[in-house]
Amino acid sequence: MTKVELIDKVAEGLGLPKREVEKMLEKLISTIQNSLKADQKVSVAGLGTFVVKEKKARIARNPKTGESVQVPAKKAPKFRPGKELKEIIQA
């Protein structure tokens, strides 16, 4: 499902204009992004948790040339699905 399809479904389900639903979705996304940028965990009951994980610096290998490459440490977003989401998917 694309973002546009999601907006259409939510607008249809709530009987709201698509523009209003799009604004809400944009605000939700930016709020999650800003929270993660500030190293805050975002938990949504029934869905899951968004967190930022620190990845350590490491040495990787270029598969084409076999040359060793230094990969710097970085932060990466991670999503952990909640129990309810896992159960829905398994059903």
Given for the second form:
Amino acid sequence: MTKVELIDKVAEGLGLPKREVEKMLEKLISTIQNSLKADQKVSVAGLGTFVVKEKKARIARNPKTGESVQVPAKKAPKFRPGKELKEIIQA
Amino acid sequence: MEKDNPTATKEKLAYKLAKIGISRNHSRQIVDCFFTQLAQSLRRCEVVNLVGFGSFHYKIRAARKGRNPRTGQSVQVPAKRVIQFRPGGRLKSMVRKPEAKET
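Moving on from the form predicted alone, kindly provide the form predicted in complex with the partner chain as a structure.
Next comes the full complex, this chain leading.
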């Protein structure tokens, strides 16, 4: 499913114009992004939690050349599926 | 990092969305609808790709032998589906910078 398909589904479900729903989805996404940027967890009941994880600096290897490279510390977004979602997807 | 930083919930997302100029109730409903559709799509085993944010995939984790850590008994853990989230470029780059005030 792509953004467009998601927008279609929501617009249809709620009887709203697609244009409006599109604006809202963009706003929703940017709101989540900004929360994560501020190191805030985003917890969506029924779905899961988006968190930011800190990754330590480490020494990695270029698999092609075998050279060691220093990988700096960084932060990465993570998603932890919630219980409901985990159950829902067991077919 | 979590101590002073309240978790954002659907409620808060809806509150922010309402600033576009729709009612709180309405925006709550819309936020819910987005996430429900997302979950349902995952349930149909689709890949959900939201450009700029990330994509949700699922993987099948093979059955394995596990152990009850309390009793030491070995148990068979069945194969199951697990969701994987791959953050998109924009989200990754927004979040990337490590905290300046590190110990």
